[in-house]
Each structure stands twice: as C-alpha cells, then as structure tokens.
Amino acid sequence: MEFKEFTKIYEVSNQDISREVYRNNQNTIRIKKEITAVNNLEKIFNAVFYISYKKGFQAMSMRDLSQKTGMSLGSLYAYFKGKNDLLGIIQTQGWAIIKKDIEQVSKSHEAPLEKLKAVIKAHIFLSELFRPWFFFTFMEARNIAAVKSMEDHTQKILTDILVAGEKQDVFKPGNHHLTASIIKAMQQEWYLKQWKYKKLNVSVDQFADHLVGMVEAFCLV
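Please give only the structure of this chain, in the form predicted alone.
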C-alpha cells in the first residue's frame, strides 16, 4: 500500500481529531456548542504545536497561547484547567490516533510478512499525516509513563508479528524484541528528522519501502 491509498482508507482531518477530543472530554469542557468548541480546539492544538516547536512546551506560557490563538485566558480555561491538563489531552489523543489505526491494520492481514509490512508502513504514514502530534508527543512527553506505555504497545505489536512469523518459518530466529525496537526507532526517524530526507529528495513512500526492504532482508528465512 502506498501513502496516497492509505490516506483514502484512513481519511481523517485535524478537525476530526478536535471533534473527537471534544466528545471525549465533554464532562470537563465548558463550551456546549460543538462547532465552536471544535474550531477553538483545533486553533489551540495548532498554536501549542507551533509554540512548542519554537521554544518548547515547558517554556510556553498561557499568555503565549492566548496571543497565538487570539483567545482570552478565560476562554482557554474553558477547555482545560492548565498546561498539565492540556498536555494530557494531547498525549491521550496522540495515543488514540496510533492505537486505533495500527491495530486495525494489523488485524486486516493474516500472513506474518504482509502484516509486518503493513504495520511498519502504517506507522510511517500516520506520522506523515499527523506529524505535529507525533513530534510533540515524542519531544515534550517522552519521559511520561503513558508515552512509554504507548511505545511499549506499538513495539509489542511488531514483536508479536516477528515471533509468530518465526513459528511459521517465515522469519529467522533472533532477538525479536531488539529487532522491533530498531524498527520503531527507524519509524520515528521519519517524523523526527524529516528535513534530512527532504534534502535527499526521499518521499514517504520511498522511505517506507526502503525500511520494509531492509527488514525483509534481515528477517526473512
């Protein structure tokens, strides 16, 4: 599957994500009109990602966020109690993006090799679609327990595929935990150092295919 085909199957926008955040947090968000809340949440998330990229989330003040969004401090507090609450919302939603679609991709294939290729590509394609979410989650929350849990979960999916493939004589015996860890690191490479691959004129499809090829060469019997 190529990126263009993937986006048709897993078509979702930043506004869709903001709508999901609103519906999942209606008990704490004080704005009752959905269209207003969704538009403002999208504005808030975009501002957080921009400011965090420039100076880091911890250095961001609520006044910075107010100025960037054009919303008053009081309006911002209608959506979250403070920075830690906002961090938790973004972290939870970023995890939801990955978990739901990666598991769906994994379940759509039976053969270990096809499953492995699909999961590797899906993670890279999702990070291309939602790079600000992936980048922010890694850079600003990498030491938080929930993020470590997210990494463990996605890595376990890869490990389980490799273990199952070895039992079916598709993949060589080996340290599958380590292999999965290295695959995970290479997937992260795409959204953390995208500038490097743009300089080499490498597209997301080329990167995904190259990584899959390397994994096949190393793992296949």
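Positions refer to the first chain, counted from 1. These numbers were taken from a predicted model, which means no experiment stands behind them. For the two forms, the rigid core is made up of the largest set of C-alpha atoms that agree within 1.5 Å on superposition. What changes on going to the form predicted in complex with another copy of the chain:
With the core held fixed, Leu200 shows a CA shift of 2 Å or greater between these two forms.
For comparison with the form predicted alone, kindly provide the form predicted in complex with another copy of the chain.
Partners and other molecules omitted; one chain follows.
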C-alpha cells in the first residue's frame, strides 16, 4: 500500500478532528455555533502546533497564541478554561487518533509478514497525515503515565505479531520485545525529524519501504 491509497481509505481531515474535539468538550466550550467553534478550534490548534514546534508549549504565551490566531485573549478563553486545559485537550485527542488507527489496522491481514508490514506502514502513514499531533504528543507529553501505557500498548501489537510469526517459522527467534521497541523508534523518527527528510528529499513511501526492508532483513528466516 502506498500513502496515496492510504489517504483515500482513511478519510479524516483536520476539520473532522476539530469537530470531534468540539463535540467531546461541549460542556466546557462556551461557543454555541458549531461551525464557528470548529473553524476557530482548527485555527487554534494550528497556531499551537506552529508555536510549540519552535519553542515548546510551556514557552508559548497566551499572547503569542492570540497574535498567531488573530483572536483576542478573551475570545480564546471561550474555547478552553485555561492553558493547561488546552494542553489536555490536545493530548487526549492525539492519543485517540493513534489508538483508533492501530486497533483498526492490526485486525486486517492474517499472515504474520503481511500483517507486520501493514501495521508498520499504517502507523507511518497516519503520522504523516497528522504529523503535528504526533510531534506535539511526543514532545509535550513524554512523562505522562498515559503516554507510556500507550507506548506499551502499541508495542505489544508488534511483539505479538513477531511472536506469532516465529511460531509459524516465518520469523527468526530473538528478543521480540526489543525488536518491536526499535521498530517503534524507527517509526517515530519520521515525524520527529521531518526537517531532515525534507532536506534529504525522502518521501513517506520511500521511508516506509526502507524501514520495512530493514525489518524484513532482520526478522525473516
């Protein structure tokens, strides 16, 4: 599967995400008109990602955010209770995006190798589609327990596939936990070092294929 294909199957836009956030937080968001709210939420998220990418969420002031969105300080506080609340909203949503996807993909395919390839690629493609969410979640949430448990969760999926593959004599024996962990690291690389791959002129598809190639070389009997 290539990235283009993936985007057609996985039809979710940034607007959809903002709408989801709006509906999940209608109790705290003071805006009544959905269209207005969704549009502004999108503006807010983009601004947060932009500023946080450069200097981190903590260093971003509400005045920064006000300037970048073009909205006043007062308006912003109609969309979230406080800066900390905003952080929580983004993290929760980022988490939801990742979780939903992984579960979906890991159910498709049966053969271990095909399954492994599909899971690896799906995660990279998803992180490409929502790169700012992934980057932000990684950078700003590092020590939250929730994030660690999510890492464990997604890693377990990979480990299970490797173990199943070994039983079917498709994969070599070895420390599958460790292999799974390193695969995860390689996937993360794509959204953590975007600037590098832009400079190297490497596309998502190239990156994903290269990574799959490395995993195959190491795991296959």
